[in-house]
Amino acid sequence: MAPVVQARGLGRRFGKRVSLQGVDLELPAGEVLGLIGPNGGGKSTLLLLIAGLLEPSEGEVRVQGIPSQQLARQAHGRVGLITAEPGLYPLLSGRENLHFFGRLHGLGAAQVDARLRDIVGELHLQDALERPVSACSSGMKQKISLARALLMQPALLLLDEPTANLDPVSARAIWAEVRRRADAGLAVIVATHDLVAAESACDRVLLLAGRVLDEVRFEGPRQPPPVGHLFGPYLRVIGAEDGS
């Protein structure tokens, strides 16, 4: 089977400035891929040329066989891409955000809603659906993005730095989604300075500093960061249930 994504070569400058060269990548389906380095190293760099947002300076690539740069101008849906920062109306509800993006592709209030029972579920977003984002934690939030780009059904998500700043149940349940999504066959990247969840989830690690210094393969079953001795105190004081 076709790799989801192919890279050769792939380099980006910005003026005199090269913040990515020589990237050569391969991303089959059902795995993820975590990009581990410095600020400024290039994660963020090779999530956009990936998505298709930023043009290669050199090189190309290719995310099922179709350059990265064509599929972003046919708005296909076919690559989900979450960043810090979720990128929603904040004054409209949870479930207006995702029928909004949803029509946007072409999807219907139906086949939205259709396609967000198996997602509410496993993120835990009920109550958020009817509240308006601005008044959601950030935690929610980005359970709210993650829920846009997976209702595109997408084959390939790219994660900048997803769980910065979320509260730990928050994260954990971010992850988990993520390991469960590659577990049924969608491809994931997701750049992130967390080296506990990326050693835990990710298949394999790039350590990215410009260009790539390293790769490393786990071996095993990959699963949600461990949750530790405090996540159960944790819970008990904030009176929640256990959000994996």
Given for the second form:
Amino acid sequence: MAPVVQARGLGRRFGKRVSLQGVDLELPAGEVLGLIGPNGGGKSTLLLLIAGLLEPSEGEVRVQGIPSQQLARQAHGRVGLITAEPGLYPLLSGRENLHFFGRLHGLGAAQVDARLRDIVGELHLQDALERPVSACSSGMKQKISLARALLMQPALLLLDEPTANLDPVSARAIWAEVRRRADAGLAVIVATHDLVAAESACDRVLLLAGRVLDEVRFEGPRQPPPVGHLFGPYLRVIGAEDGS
Amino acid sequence: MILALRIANQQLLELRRQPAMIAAMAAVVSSIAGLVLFVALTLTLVNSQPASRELFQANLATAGFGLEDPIPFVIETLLSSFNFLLFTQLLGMTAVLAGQSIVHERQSGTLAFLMLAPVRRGDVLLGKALGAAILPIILYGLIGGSSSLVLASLELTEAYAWRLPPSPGWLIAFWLGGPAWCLALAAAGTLLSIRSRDVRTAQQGVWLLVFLASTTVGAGLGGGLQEDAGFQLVLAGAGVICTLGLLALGTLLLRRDIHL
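What's the form predicted together with the partner chain like, now that we've got the form predicted on its own?
First the chain shown before, then all remaining chains and molecules of the complex.
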């Protein structure tokens, strides 16, 4: 089966500064690839290059055979993106945001609602959907952002530090959903500073610092990051024993 | 085009969630219209009574305006100021809204998601320009249009009917020239917004844009009412051409590469 992502000699400079160079990459469906490395190491740059939101200075990257620069025109939502900042209109409700982006991707209003019914239940978003985004917690905003990506039924999900600034419950929910989707066949690339989560949930990890320094593949079943001894008492404190 | 309208609608939805801003915009147009109507109605009252008329003339002479018949002069000045202010405020409000549009997308982090969608850059720009122009045009049409009709119904303004509805010049300037240049300013503001990295840069650019537009187009639309309808038609056509040119330029400047 052809890989979902194929990159050859991929690199990007910002002025004279080289952010990333010489990245070769293949990612099959159903695999979660972690990107770890220091700040400025090129993790976000790599994700944006794959999404077609940055032009490569060298090399090329294709998603399902489509050059990244043509993704927006040809792939119609086959790439879902989640950034550390949720990227939502703060004065609109979650539902209005999701409808707007869904309609931009060519979905009808009824189609958006139908797809949302499943996603909202899975992400426990019922309460947050009708509120203005500005009144939602960081965790809820990130879940709405995840819902937007899933709404387009992508073949590839790109996550840039999706759990930064999230409480443990929200972070675990995001990781669990990502892992569940990957097990169902979604290709995922996630940039993170959470080494424990990367080791637990990713099938493979690239260590990036301007280029790929190392690659680690993990064996055995993958799962959301371990919760530790404090997770139970934490859930009791916030009154969310069911993890919602 | 449908996607451009969706983007414009999203922008309008955001504006509707900020009633204080809409109120401020309405207050600007209402203040201009209210002040002009107040002066015009007062002058009508003064003109209807010979004693008041003589007193008004004497007071103006004392103030250094020794005109033989000052009321027509005041009315003409009032009407030209009204049209000038109406057009320049329309252009200014639009430029301010448009100047923030792409910067707002950058700061909200939504620009990446717009660029990820299968939307042509031209549609993004057109949507942003329309979204910035619609609300000012509605306020200007409702408040400016209705107050112009009231002014046209006054006996004192009969001699200046060419400055008011339903003169062909006014109709073209108000319903074609104004909206056309409003869209041009919206396109120019959006262009500025593309090149601005933060709100302050955008605001300074908008300030310059409003100054240039007021002294040229605003004066042309308001002052140009002395010319025949053909002049206003040419001015409106220039507004349409300018809008299309700026949108075309914008599609070159707005890149899917969100760093550029």
